[in-house]
Structure formats: C-alpha cells, structure tokens
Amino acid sequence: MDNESPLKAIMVVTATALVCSILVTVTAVSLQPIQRAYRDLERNRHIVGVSGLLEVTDDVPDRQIVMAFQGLDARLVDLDRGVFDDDVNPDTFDARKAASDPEFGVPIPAAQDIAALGRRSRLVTVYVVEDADGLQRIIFPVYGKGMWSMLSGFLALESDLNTIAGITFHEQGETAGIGDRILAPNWQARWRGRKLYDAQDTLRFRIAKAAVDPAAPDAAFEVDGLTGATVTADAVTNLVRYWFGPHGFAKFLDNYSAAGDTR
C-alpha cells in the first residue's frame, strides 16, 4: 500500500490507538489488586487508629498496622435483630456493596433516612476489642451523605458502649480548609469523652454551632462546631444519628448492654 495513501495512515492511527487501549486495559486491570489492598490498608490504619491498641501516626510501619488489625474481632451485626451473625463472613463482606443486593439491602424509611443513604445492609461489619478483662472497645463504621461527598469514617465506642473513644474519616471530598476539617486531630480529639445517650436513652449527641461551653447542660453530648462549615458539620450529625439511631445499631447496643454479649 502506498506510504502517502490516506487509508494506510488511518489504519495505522486505528491500529496504534488500538494497541494503546489493550496497554491501558492491561495495566489497569493488573493494578486493581494492588490499588484494593492499599484502600484496606488505609482503612485498617484509620480503625487501628481508633481502637486503643495502637498510637498510629505517620512513622508507624505497614507491618505494624496489619499485626495491630489481626488483633481485633471482626464480627457482623444483623442490624434488624439487634444481634451476632455469624453465617457471613465478615473479613469479605461489603456492606456498602450489598446496600444494594436484594438478599441483603432494605430500604431506609424516608422519615429515618437523615443520612441520605437510600438503602443500607442488614448486616454490617464492627470490630471487637477485648483483653483479659473483657471488651474494651466496640469500633462501628458510620457513613453518610456530606455537603459534596460521601463521609465514611468509624467511631469507637468504650465498654459502656455510650462513651466515644474516638472518630475518624477517611473517605471524604469536602470543601478544602473548610468541610475537610474534619479530618483535623485537634478536632476529632474534641469527641473523646463525650456520649451519645442520656440516661433516659435518648440520642442527643450532635455538632454544636459554635464552640461548645463545658458549663453548658449539653457539653457532655456536643462537639465544637466548624465554623462556615455548617451543612458539612450537620452531615456529620445526622450520620452519627442516624447509624446509633434505630434503624442503625440502636437495638444492637441495647441487647449487647442488657445480655453483655449476644453471641
């Protein structure tokens, strides 16, 4: 074919183009496992995080993150129940991917759904800390519909499983400088200590507008606002009202409380 033919150029165009996209394809598809199991890492670093076994900051090694997770019992919760369940596995188990499967997905009653999720698993996965003395730490995923993003983190209770031990996001795509915040140590810090129930078991944990007043009759229950980060610090409410609510873990705490176990 002639080196000047119009058809020769565009055939070699399509067949360079065509090369490219196998390329492309390939090393896309060999990298998925290695771009999964840096997401698992980066999660199981933000719930070690919060589980009290170990400091985690920016120095600690890969190693030490996977030893400090293999600590910990996964366990699956039937939301609707209230209880354990343990015909799934939860070291493979998607709750965000099975909101949608008909087995496993319900829908969420609009009046309820302040999370703006739609739908959610009927089983979700929590981790368990226990020593010799009993359970430390229960470790609850949370996840809700922020101002321009999904916010997904995981809040720890203490074995009153009312006190939080600790908060952290780590998916999030908030306004730079403004909704991101909250993924600031200082601010997360401001929830250790404070509680979701009062002593007639209503939920009254929130986000405060403002700085909240340790005198106040609800400083027990608030975390410092962000300022001009209203809707996402709202978000952040609603998320964790909605996943302690009960349609969340609500009837689960409470049989875990009453029982001391529901295995």
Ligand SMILES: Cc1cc2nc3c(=O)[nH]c(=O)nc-3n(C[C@H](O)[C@H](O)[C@H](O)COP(=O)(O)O)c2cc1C
Contents of the next structure:
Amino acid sequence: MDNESPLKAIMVVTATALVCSILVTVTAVSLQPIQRAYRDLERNRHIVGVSGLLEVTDDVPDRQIVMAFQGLDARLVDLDRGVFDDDVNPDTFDARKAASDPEFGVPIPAAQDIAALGRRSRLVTVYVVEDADGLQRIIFPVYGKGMWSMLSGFLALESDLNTIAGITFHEQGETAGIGDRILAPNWQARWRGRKLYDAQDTLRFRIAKAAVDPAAPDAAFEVDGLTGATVTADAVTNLVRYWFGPHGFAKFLDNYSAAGDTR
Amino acid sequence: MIRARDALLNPLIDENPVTLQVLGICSALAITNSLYSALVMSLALTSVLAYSNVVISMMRRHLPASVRIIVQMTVIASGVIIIDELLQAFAPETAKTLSVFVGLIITNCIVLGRAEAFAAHNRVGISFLDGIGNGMGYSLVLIAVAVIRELFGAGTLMGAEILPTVSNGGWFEPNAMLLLPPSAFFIIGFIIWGIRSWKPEQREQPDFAPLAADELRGD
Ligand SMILES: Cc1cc2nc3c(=O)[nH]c(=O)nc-3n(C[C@H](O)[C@H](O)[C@H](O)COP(=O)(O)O)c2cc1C
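The structure above corresponds to the form predicted on its own; please give the structure of the form predicted in complex with the ligand next.
Below is the entire complex, every chain and molecule, led by the chain shown above.
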C-alpha cells in the first residue's frame, strides 16, 4: 500500500496507539500494587515519625516502621457529628478518594473552603497513640492546596488536644529550594509546643510572615515564616486552619475533650 | 554503510549529543548534583534511546511522512512511561529524587533527534547500537558533571564521604554553589570548551562575520 495514502496513515496511527496503550496499561496495572505498597509504607513512616513512639530516621528499617504502625490505633472520625465511627474499617477506608464519593463526600461551603479542597469525606482516619498512662497523642491527617501542588501530611496533637506534638508532610510538589522548605526538619521542629486554640477556644494558629518574636502575645500560636516561600507557608496555615476549624476536627476535639473520651 | 563500531563509539566524543550538538541539556542541569541520580538517569535515557531507535527502525518502511513525528512521539512516550512506572515500583526513592525528569525524557531532544536522524533511515541492529552509543555519550557528560558537582559540592561520591568536610570535622570546605543547577551550566560550558580546543573541527562557524572597526564607524 502507498505509504502516503490517508488510509495507511490512519492504520499506522491506530495500530501504534493501540499497541502502546496496551503496553502502558499492562505495566501500570501490574505494578500498581507494588507502587501502592511503597507509598503506604512511606506514608506510615511519616505517621510513625510524629507518633513519638520511635525516632524515625532514614536508617530505621521498614520492618520496625511496620511494627510501630501496627501498634497505633487507627480510628475513623465522623467530622459532621464529631464522634468516632466504628462501622467502617479504618484500614481500608481512603478518605481522599471518599471525598468524591456521593455516599461519603460532602461539599465544603465556599466561605470555609480556605484549603481549596472543594469536597471532603465525612469520615477521616486518625491514629490514636495510647500507652499504660492513657492518651499520648492523636495524629490527624491534613491536606490542602499549596502554590503548585497538593500538600498532605499529618499533624500530631498532645493529649491536651491543643498543643502540637509534630507536623510532617508526606506528599508535596512545591518548588525545590523554595516551597519544599516545609519539609526541613529544623523548621518542622519549631511546630512542637505551639498551640492551636487560645483559652477562649479561638483558632489562633498561623505561620508568621517572618521570625516570631518570643515575647509577642501570639508567639505561642505562631511558627516562624519561610521567607521567599510565603505562598506555600500561607497555604500550610490555611490547611491547618481548615482541618482544625468548624468544618474539620473542631467538633470532634470539643466532644473528646468534654467527655474525656467519646467511645 | 555505517559501521557498527562508528555507530557505537562516535557519539562518545566526536559526535557527542550533549557537547557537540548541545542537546538534552535540561536534564543534565537538573539531576547532576549527585552521582547516583546521574547514573540512574543515564541508564533510563540509554534504555529509552535503544528501545525507541529499535522500534522506530522496525517501523521505518511504514511511516507515512504526514504522521511520522506523532507516531515516533507515541512510541517514545510509551517507553518513558514504562520506565517511570518501573522506577516507581522498584526504586521509589530514586524515582522521587528524579521526580519529573524521568517523564521529561519524552521531550529530550536526543531521543527524537536520533529517531529522526538515524533510526528512520537505518536497519534495526545498527539503530540499536546508535541508541546505545548516544546514550553512553550523554551518560559520559552527565557522569563527569555529577562527579565534579557531588565531590566538590558535598565532598561525597555516591553518598560516601571522600573529602572530609569541615562540618564533619575534616578540612574540606564544600562549595554549595555546585549543588545548584546553574553550576552544571558552567561545568558543561567548560567541558565543551575543553573538547573544542582539543578537537578544533568541532568548532561552529560563526553565523555572522563580525563587523570590522571601520564598518562600525559607518564610513
Ligand atoms: C519559578 C518560581 C517558583 C516558585 N515557587 C514557589 C513555591 O513553591 N512556594 C512559594 O511559596 N513561593 C514560590 N515562589 C515565590 C512566590 O512567587 C512568591 O514570590 C513568594 O512566595 C513570596 O514570598 P515572600 O513574601 O516571603 O518573598 C516561586 C517563584 C518562582 C519565580
């Protein structure tokens, strides 16, 4: 057949597209379980890192991470009612996916959608750290839109459910050297001991524009800013404020603190 | 008839895609701050080149001119996606450091350049060698740049300490500028300068003759 006939062109393009798409699909589908397992392991490494159970460095072997993660109590929180929901299995529930599911997802009112999420799941998995002395920490997932990418991480609260015990981000795609400084361990360390709410229960936490003056009245609620990366830093402020605001975990925290426990 | 040896070895220095043709520079700037990422990137690019050259050479008699480039791009893009997926499954840490640059192999001019300039007109075996050769030429530059940047920027090679740095109690003061992308620009520039001084036939003819002084005065 003449190479330049339109029919030949259509045939070649169709055949190439077909073969290539089959190859790519087969690879992607068959490797997906392995990729997902690594992603989960990586995420669990971050969760264990803020749990306070284990000093997590790159040298800690995967096995130890898996053991420590197994020791955490994963629970689903019903954000709208502010209580634990034990009817759904927290280990298989994916809150990010559920956000677009008509059964679990709810739209976020525009006025409250400061983290630019659009929708969120009604149920969200949190990790409770307990030992013989009782509650130690609760680890909350937080995510929201950064300058270029979705930022997702975990924020751990001490047993007073107000003091920050740790922050970590396991997913972000901000500019290397600018926005990705939210990953810097010494910056994340400055979150420790900061408080979310004041005595009147007003959410005061934010990332400041620059270094925080320790004598300032707001110092207890503020983390030093990242100069040159204010857009990303503001996005982090907003995502924390969304998830710990009235549309996030605020109701659950109120109930939990009031009852001591909401099981 | 192109000889196998030439197809494989010429791209190393005499027809190096990076230093002679100045192709594929973007990834060379981005991922050469550590030798390990440079090695993985080299391997990824060489595999893609070999694969795309072979496939495009096999199709060369059936490629209508009107859709040639788009078909070549489809073949290349599929190969790159497969490599990216493999890296994400079996070397997730590395995939993370290389981030978008594996995906950007699709737009690496060396790949499409060799497909168009070589594989589309030559037999499969020799196209394969041409792919490997050009991949090695690219790798050679990448590795040279990465060795300089990692050694003098961090005092390490493959993450192992070679020059004990001051911060670790040694004597070597690393030059952090080498870890930033622009430094690769200078290093590649120096390499090109070096090669062209050694092999003057690689020098480009100037596009315009410089104006003589009296012409400038406008007399
Ligand atoms: C290519 C490019 C990438 C940038 N990436 C980020 C980023 O990831 N995060 C960020 O907060 N700012 C980033 N910026 C800078 C912002 O545009 C903005 O200038 C900065 O956040 C303002 O911070 P400042 O008020 O502390 O100077 C980037 C700028 C450029 C030109």
